[in-house]
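Quick heads-up: it's one chain on its own, the form predicted on its own, in structure tokens.
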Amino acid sequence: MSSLNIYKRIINLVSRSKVSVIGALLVSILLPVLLISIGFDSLGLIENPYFGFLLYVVMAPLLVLGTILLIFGVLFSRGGEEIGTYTVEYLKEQFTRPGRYSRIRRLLYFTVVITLLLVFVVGLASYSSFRYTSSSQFCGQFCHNVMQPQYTAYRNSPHSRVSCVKCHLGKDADWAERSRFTGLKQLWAVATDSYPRPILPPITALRPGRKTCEQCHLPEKFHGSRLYTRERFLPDETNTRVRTVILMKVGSGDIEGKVAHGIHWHVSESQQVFYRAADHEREIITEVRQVEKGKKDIIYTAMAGGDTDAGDSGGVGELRKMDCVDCHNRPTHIFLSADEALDRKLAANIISPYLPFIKRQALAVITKEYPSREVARVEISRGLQNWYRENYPELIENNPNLFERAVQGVVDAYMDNVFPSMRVTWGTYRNNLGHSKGSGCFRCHGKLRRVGSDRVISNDCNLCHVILAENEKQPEILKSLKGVIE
């Protein structure tokens, strides 16, 4: 039996059913397109997130559907007169009739080859689909407008090389399934335009902090103290650079026989800390409970009339064991204040401190309200150009590249942190790593009193850090440590 006859036989077999014809068309069109597209994607030649969605979420399932239709149509939808085809009696007859065995064998070989090829392509597409939907690109860019603030902050964060699923899904099957179910609800919210603006932090939908963080940050490696230097620029004519130097008492939990001390005392296993919050964001703490094995619990409750007063605190909120994310609540999706965003650009010399009043003028333009990012980009640039042309025309004329770079740096500071369409502006998301504006540490420290005593949870600065210099131009401590920390 010639190859031409085999092809005719196959075409005749497929064409007897509308179902198999539809399946054959889908397979014949999508199979080569998928193979070529997967090759392009594997080589990284196309980075558009919608290409991956079209490839793995649309085309791959259609290929599987086409294969099912083709097989179903050939075997079961060929008309009443063909109802006996491929029964045991039919196959027995075909194999025993003279001259038919060799032809049937060729058809079987052809069928096996096609089936294996389809299985390979479907398996490859399925794996690639899983990989794509688990990628940071899919998480952050597919729903472009919705996740733009979180994805932008993620790319600028210390964890920008850690994929989203490493933290949000992890390796636990139960959390992976919960996260994927939540993801389906989120896709529905996007499709129906019913998602909140801004996106709310997934406080109750995150894996336990220690299960996530301690995959990389080992408690055994927590260290005693760390020298921290922060640079700030004053909004004066010379953009005066000042430094604050702090010795952070990072400390450790009771790991490897060490006594729990410093900031990480809060996650000690021998003296566990629990708390209740009166709000979903866990900003209003109404009770803190220190639990030590073999000893009576030490309980602190909200002081009457204070910011945390919620009446009978014993019944407010779930008693939660303190972990990493109670302080490091924004380890990746970090949004800066306007002042800090500009300070970082100035410290990196992206915005040149050489330009007079650049810090003051930049603050003035980026803290205005704009209806969109596109409008903000134009108005920030225009505002700076107009002011400097009026007050320092020769300076920007003699240093056009320096000024253009500074303007772009100011625009970038805004673009990295403000998203009007999602109602994300300066200060929308609080960072509890510290104690700015009464949040962070001061949710508990200085606000809760021990039951049966007048003792309040201490807010003494020296518990967590020692300030060695504060907003000084030339801190003496840095001169003393020169050569040690550089």
Second form
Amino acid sequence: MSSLNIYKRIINLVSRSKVSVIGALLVSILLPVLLISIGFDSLGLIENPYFGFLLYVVMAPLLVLGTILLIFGVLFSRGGEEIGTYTVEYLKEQFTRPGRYSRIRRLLYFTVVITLLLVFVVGLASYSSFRYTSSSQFCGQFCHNVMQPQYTAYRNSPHSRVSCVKCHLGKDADWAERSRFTGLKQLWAVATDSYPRPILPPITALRPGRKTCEQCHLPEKFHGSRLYTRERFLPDETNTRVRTVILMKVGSGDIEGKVAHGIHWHVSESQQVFYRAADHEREIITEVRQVEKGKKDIIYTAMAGGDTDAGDSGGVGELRKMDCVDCHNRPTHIFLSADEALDRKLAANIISPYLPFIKRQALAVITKEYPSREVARVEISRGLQNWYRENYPELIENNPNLFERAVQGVVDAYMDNVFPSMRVTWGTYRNNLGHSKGSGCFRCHGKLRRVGSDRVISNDCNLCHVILAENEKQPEILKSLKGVIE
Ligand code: HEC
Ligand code: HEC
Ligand code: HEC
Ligand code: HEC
Ligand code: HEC
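Target state, the form predicted in complex with ligand HEC; input state, the form predicted on its own:
Let's see the whole complex now, leading with the same chain.
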């Protein structure tokens, strides 16, 4: 029998059922398109995130569906003329008669080749869709509106080269599955426009820091103290520059026989800290447990009369092992306060501190509420232009570039941090790496008391840092360190 006959036979087989015809159509259209597109994508020729989505989240599954329909139709359809094709007698006949046998053999070869090809393409497609749905591009850009705040903050952060899944997913299946499952739920939420605005932490399915952060940062390698200087600008005529110099006792987990100490004491191997919170945000901590091998657990509870409720502390919430993200909850989605956002642009000279009152005026325009980012862009720049035209007309006349650049800097300070469509505004996301307004470290420090004693978890001002200068114009300490920093 010629291959033409085999071809006819296959057409015959397939056309006996509507199901397999639909399947065959899907396969024959999608197969070549997918092959070529995957080729393009692997070569990195197309960067559009929608292309990947179409390819791997729409077309690849359709191809699999087509294949299943095709096989299903051929095997199980009834009602065609050649209903006997796959009955046992028919097969026996085919295999025992020499003439027939060679015919069926060719048919078998053909089927095997087609199947292998399909398995290859489907495998390739599913591998690529796995890779694609794990890419930062997919996470951050595809669901553009939803992830815009996190994606923008991420791109401006020290972790902009770390892919989303390094922190949000990971290798061990258990957690990967959990996150992927919630990932599907999230896709559904986006499709049906039912996602929360803003998306509020904590993400309960985030893997423990030991499985994510510690792939790159080894807590036992932190050591000693670190000097930070912060530049601020006051809202006066000259935008006075002041500096805070602070020595952070970063400390370490235990290493080379040294005892764990300082800030990273909480994540050392030798002892562990657990806590229980009364609210979803983990803001109100009711119980802390310090667990050390071979020693009795030390338990701290909220003080009666404080703003945390000591009475029923136990039952609420799970006991959670403290890890990196309990302090570093904003390692990459760092949203600044309006003040900080402007200070950074001023320190970088993007907004020139030479412009009188620029800090004060900028602060006034970016902290107003705008219905959308587009409106904000226009209004912020108009607000500044109007004020300076009125009060310092020659100044902007003589320095048009300086002024333009400053206006753009002010607009960017807003754009990096405020997203009205997601209801993300100044201060929506709090940072636990400090103690503004009694949160962060002060959720425990100074709040909880050791059971059976008077001792409170220390909030001695020199426990965590030494403040060497606070908002000073010319800090002495920087003078003595001249040549070391700045
Ligand atoms: C360096 C690690 C890291 C990377 C990289 C990272 N994230 Fe996150 N992400 C976090 C942490 C930590 C949280 C806060 C978890 C908490 O407080 O429970 C978070 C929270 C979020 C939230 C919840 C809202 C919020 O701001 O708390 C979203 C949405 C999110 N990330 C999306 C992304 C996307 C999209 C990317 C990639 C473009 C990404 N993340 C990359 C660590 C990371
Ligand atoms: C894939 C590697 C990787 C992972 C995972 C990772 N980081 Fe980092 N992290 C880095 C690198 C690289 C830097 C240094 C970036 C720089 O200095 O510009 C950094 C810097 C930092 C810094 C210092 C930032 C600063 O302002 O100097 C902190 C804090 C930090 N990471 C915390 C975390 C936490 C918390 C997690 C887990 C949620 C995490 N990292 C996960 C690679 C990683
Ligand atoms: C008790 C809160 C707390 C915990 C828990 C914690 N950190 Fe930190 N970490 C800090 C503070 C505070 C600083 C210094 C201040 C700053 O960076 O603004 C810091 C600094 C750092 C730095 C930059 C400093 C340096 O010496 O390079 C890295 C990186 C870092 N932490 C990673 C981690 C990782 C990874 C974990 C989890 C294993 C972790 N931290 C757990 C509070 C904490
Ligand atoms: C979940 C509760 C909790 C939080 C949140 C917390 N701590 Fe602690 N911290 C403790 C406990 C418990 C101790 C041990 C008791 C003590 O020293 O009084 C401790 C001890 C310390 C110590 C002394 C370690 C040593 O050398 O023995 C430092 C430094 C410290 N914490 C810094 C921080 C900083 C910085 C933050 C915020 C970024 C923070 N802690 C947040 C519970 C917490
Ligand atoms: C449990 C640890 C801890 C204790 C106790 C503590 N601080 Fe802090 N403090 C921090 C951390 C962490 C930061 C750094 C925050 C950051 O990186 O922005 C900080 C920052 C500061 C800053 C600098 C803020 C800035 O950026 O201008 C000042 C000022 C300050 N603390 C004052 C105090 C005073 C006063 C006390 C005593 C009542 C105190 N702190 C006790 C952890 C602590």
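The term rigid core refers to the most C-alpha atoms you can superpose between the two forms while keeping them within 1.5 Å. Keep in mind that this is a model prediction, so the values were computed, not measured. Numbering follows the first chain given and starts at 1.
Undergrad: Does Ala24 shift between these two forms by 2 angstroms or more at the C-alpha, the core having been superposed?
TA: Shift of 2 Å or more: yes.
Undergrad: At a 2 Å cut-off on C-alpha positions, does Asn431 qualify as shifted between these two forms after fitting the rigid core?
TA: Comparing forms between these two forms, the Asn431 CA shifts below 2 Å.
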